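Have a look below at one chain only, the form predicted alone, in structure tokens format.
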Amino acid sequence: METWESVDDFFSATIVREDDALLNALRESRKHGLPEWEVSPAQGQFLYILAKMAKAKRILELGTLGGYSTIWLARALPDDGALVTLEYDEKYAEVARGNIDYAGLSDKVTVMQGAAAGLMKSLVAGGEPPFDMIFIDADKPNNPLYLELALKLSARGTVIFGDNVVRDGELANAQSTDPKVRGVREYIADLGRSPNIISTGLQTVGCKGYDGFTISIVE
């Protein structure tokens, strides 16, 4: 774990640009007492460089947390380019609507609070155009819901991105009674059984341990 972190640190240091905007989430975020829950700073760059590749126009973020990936996704955008991030709670949606706002990223980002799965079925039933690239970081459980409903938000090309799916191992363990597990185990059974969608996994360690995420592409 040491030196995972300690090779986290020289990438930080180095070639990860993490600003005012990005420090000044992260310290909001610990003032008012939110979960060391975000991306690391190299993920965060990870996600940017990703957007970029995919040329993405529009985003949909599940877990918005305190704003941090927000940023980092939306300054990806094109100018004319959008993104919608949905947060279950309220405290959390209140503070990542400051930390957008402090990084000039207001035009560019709505924060809509509830339950995540509630709105994307508002979001389909309002006729919501396809999203060029989804970033699933909410409740895991959730994540065959999630995967169900962000199929009816994309087209083909749009690229689905599954945070924190190996759970340090449990992945693997098809007797575990932890919800998370159940849920990104099922969620990637879904996946493998989509007949238009192309995925794969990799395992992740660093200083936020030792994880992992799924990357898909809709065809």
Ligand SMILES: C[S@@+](CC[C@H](N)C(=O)[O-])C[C@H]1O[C@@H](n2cnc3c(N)ncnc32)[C@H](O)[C@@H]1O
Second form
Amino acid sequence: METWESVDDFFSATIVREDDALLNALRESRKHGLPEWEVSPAQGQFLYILAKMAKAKRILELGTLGGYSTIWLARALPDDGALVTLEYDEKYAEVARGNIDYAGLSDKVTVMQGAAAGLMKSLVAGGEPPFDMIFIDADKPNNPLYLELALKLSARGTVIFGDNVVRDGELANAQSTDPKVRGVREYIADLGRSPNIISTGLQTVGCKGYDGFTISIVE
Ligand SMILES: C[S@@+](CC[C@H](N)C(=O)[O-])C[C@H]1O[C@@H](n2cnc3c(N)ncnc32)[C@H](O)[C@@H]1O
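After the form predicted alone, can we look at the form predicted in complex with this ligand?
Time for the whole complex; same chain goes first.
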């Protein structure tokens, strides 16, 4: 773990461009007592690169927290791009709005407060156009439902990213009774069964410990 952190520190000191707006988001989040659940700086810049690679114009994020990953993703959007981010906790959503405003991204980002599943259902019912990238980073027990709804908000080429699925390797434990582990196991099994999605999973280590993600593309 010490080595993983040193390597992340080296990346942060060399290639990761975590500027004042991102540092402010972390500072404000700690000041308001939000948990340290953000992606790492290197992971944030990875999301930025992915969004650019996907040429994403419309991004949906599940799980805003204080808006740290939101800022990374929204910065990858073109001038006419838009990001919708869903957060259950009222206080977190308020802190995120302030951080997004500080980053000068309020015109591109909409923070919707409420349970992600209900909000996604209302987006589907309202005829929301498909998103180019969907970042699933909220409560893991609901991941299978989030996938089902994400597919209704997708089109060919949509990239779906599922964060924190490895969970210290517990992902491989079929006997786990942890609802988070069961949620990510079912989510991944659903991905494998979906004929029109190609997915892979990658394990990661770093300052956030041992975890990993799935990345999928709708074909
Ligand atoms: C891992 S954190 C998100 C971190 C953030 N994406 C980042 O990297 O900066 C997960 C977030 O999901 C939110 N959350 C939990 N259950 C939720 C739900 N049912 N609907 C929407 N958000 C939820 C939590 O309040 C928390 O802020």
